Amino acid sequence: MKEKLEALKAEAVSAVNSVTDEKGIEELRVKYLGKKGEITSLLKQMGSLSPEERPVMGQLVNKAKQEVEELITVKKAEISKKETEQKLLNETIDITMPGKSGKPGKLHPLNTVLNDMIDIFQSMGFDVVDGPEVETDHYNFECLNVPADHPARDMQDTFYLGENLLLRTQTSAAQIRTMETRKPPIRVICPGRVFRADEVDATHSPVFHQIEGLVVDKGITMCDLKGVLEQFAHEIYGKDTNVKFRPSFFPFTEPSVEVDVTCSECGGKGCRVCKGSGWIEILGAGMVHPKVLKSCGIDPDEYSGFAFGIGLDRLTTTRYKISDIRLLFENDKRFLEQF
């Protein structure tokens, strides 16, 4: 058994010295030192020895086992060190090479115009407020003096999610929420996405963007509305832009107007964009209807106000002379890189 032990030990030492990877060293450990390993199995054969030989042989087996185990530990550390060095060598970075420059992103044209509009209205003292895109009939229609039989409530125009839930058709709903929670004076704009069941074409989309504006205070008149909107138009389109107010009708304002500006394409001479009129409609506005103020807990005999709604998408297309609104939503890099 002693000769067998010496042979196994020499075999194990030779095998460990010649192994070159961690997988191989682990296989050798199991082969010689595992529960069923060749050196370990010698301890199970001690019963065949005489009582005098057992302690001597036991010491020799344990000593051989310990020596092989230490040799494997040293070899394993040596292999691990070499593999780490090789990995570091393979991952060496040449610091003399020039770096790779990333292409910076840019704002979407809608966001550029939105930021400009927010800056313009904040400079006039307006706050920016927000509201939920999923609204109730109460805020989207009832409080805005839109009766139950009004065409805007038709399923063809509005995306209904339930009996009293819908995707908001206008950001005016945020104005109602603002008037319910704030006391006059109020001066806010409400930008955001709105949804209507429109056919998709060059000028229409079922998802588009609005900016609603609201001012409520004592003594507010149409002159205040006219001054704010003229200032806004001149900031967006330039000081030479003409602004025209036309009588109109909206359930939540009285009197109501639609606002046109000089066509940016032809400068007012008439073209296919403005259909020969020289004007482009950009927004609707008016004095807040007394019923709307009253529904929000504001006394219409003491306070008055004006409101306006601007189509951000139309404003963007006219400002940048974009012929098709769908370009704003298709995320075509060739189009977006122009901005």
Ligand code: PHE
Second form
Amino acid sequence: MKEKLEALKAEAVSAVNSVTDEKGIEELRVKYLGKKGEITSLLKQMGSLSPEERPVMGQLVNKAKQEVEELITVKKAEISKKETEQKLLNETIDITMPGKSGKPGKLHPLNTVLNDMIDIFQSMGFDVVDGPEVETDHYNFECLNVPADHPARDMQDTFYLGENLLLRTQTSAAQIRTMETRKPPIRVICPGRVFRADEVDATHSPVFHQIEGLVVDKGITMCDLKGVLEQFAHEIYGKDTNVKFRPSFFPFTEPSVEVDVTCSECGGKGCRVCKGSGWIEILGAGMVHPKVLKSCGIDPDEYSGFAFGIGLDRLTTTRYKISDIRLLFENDKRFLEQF
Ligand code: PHE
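Next up, can you give the form predicted in complex with the named molecule of this protein, since the form predicted on its own came first?
Now the complete complex, all chains and molecules, led by this one.
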């Protein structure tokens, strides 16, 4: 039995010495030292020995077990260290290599056009003001001379949020808020998002953008309105652009106009974009209705003013020849990267 033990031990030692991975070493541990392992099972054969031999042999087996165990522990540590080193070596990164650079962000085309417009109006002495997107019926309609039963409400399908709360359908609400807080002379623009329950198609979106303008002072006339808007159109579209004022109707201006400019696509000859007319409508405007001035505490006998509402989206699509307004809202990077 002693020879058997010696032979087993020698076999185990050489096996352990030649193993190279963690799985192999674990297999050897089970093979020799496990519950049914070859060295362990020698202990079970003790019964066949004489009572004097038993303790001697028992000691020898236990010693051999211990030695092989120690050897395995050391080998395991050695293997795991080697594997870690190998792993680190494989995962080495060269931190001196140049990194991947991200693409720089850009302004959305709507913002580029808006910034240009703000520059133009600021150079004419206008301040930029802000107004809330969630408005009350009072500011969006009532004060703008659009009472509850007024047919003009049909022109603007409204998203109501509650009894008196709505998403503003026009930036004109900013006219009222401005006249309530500022005294004439007033010269402001208010750019922002507006909302109407429109079907979505290539030229309509339930969300779009307006820039409201308001001027109130002594002796302001339609000529001032015409001058400011012509100046604006020439700066945005170029000096060769013609500007046409057509009579129109808005409840809060009297008289009211709609303003067209030469179609930038065809230069006025008529094309698909202007539906053959040679003109593109870009804004609504007019002289502030005396009723509106009065409701804001401004005496219409002393002061007069004009207001306009420019559609930013149309201006942007015509400037960049964008065929579908939806592209402005989808935020598709392939589209936005082109600007
Ligand atoms: N608010 C009007 C619209 O949305 C435009 C407008 C603004 C007209 C100011 C006159 C004066 O259609």
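Numbering follows the first chain given and starts at 1. The shown structure was predicted, so the numbers you read here are calculated from the model rather than taken from an experiment. Definition used throughout: the rigid core is the maximal C-alpha set that superposes within 1.5 Å between two forms.
In a rigid-core overlay of the protein, D217 has its C-alpha displaced by under 2 Å between these two forms. After superposition on the rigid core, the Cα atom of L71 is displaced by 2 Å or more between these two forms.
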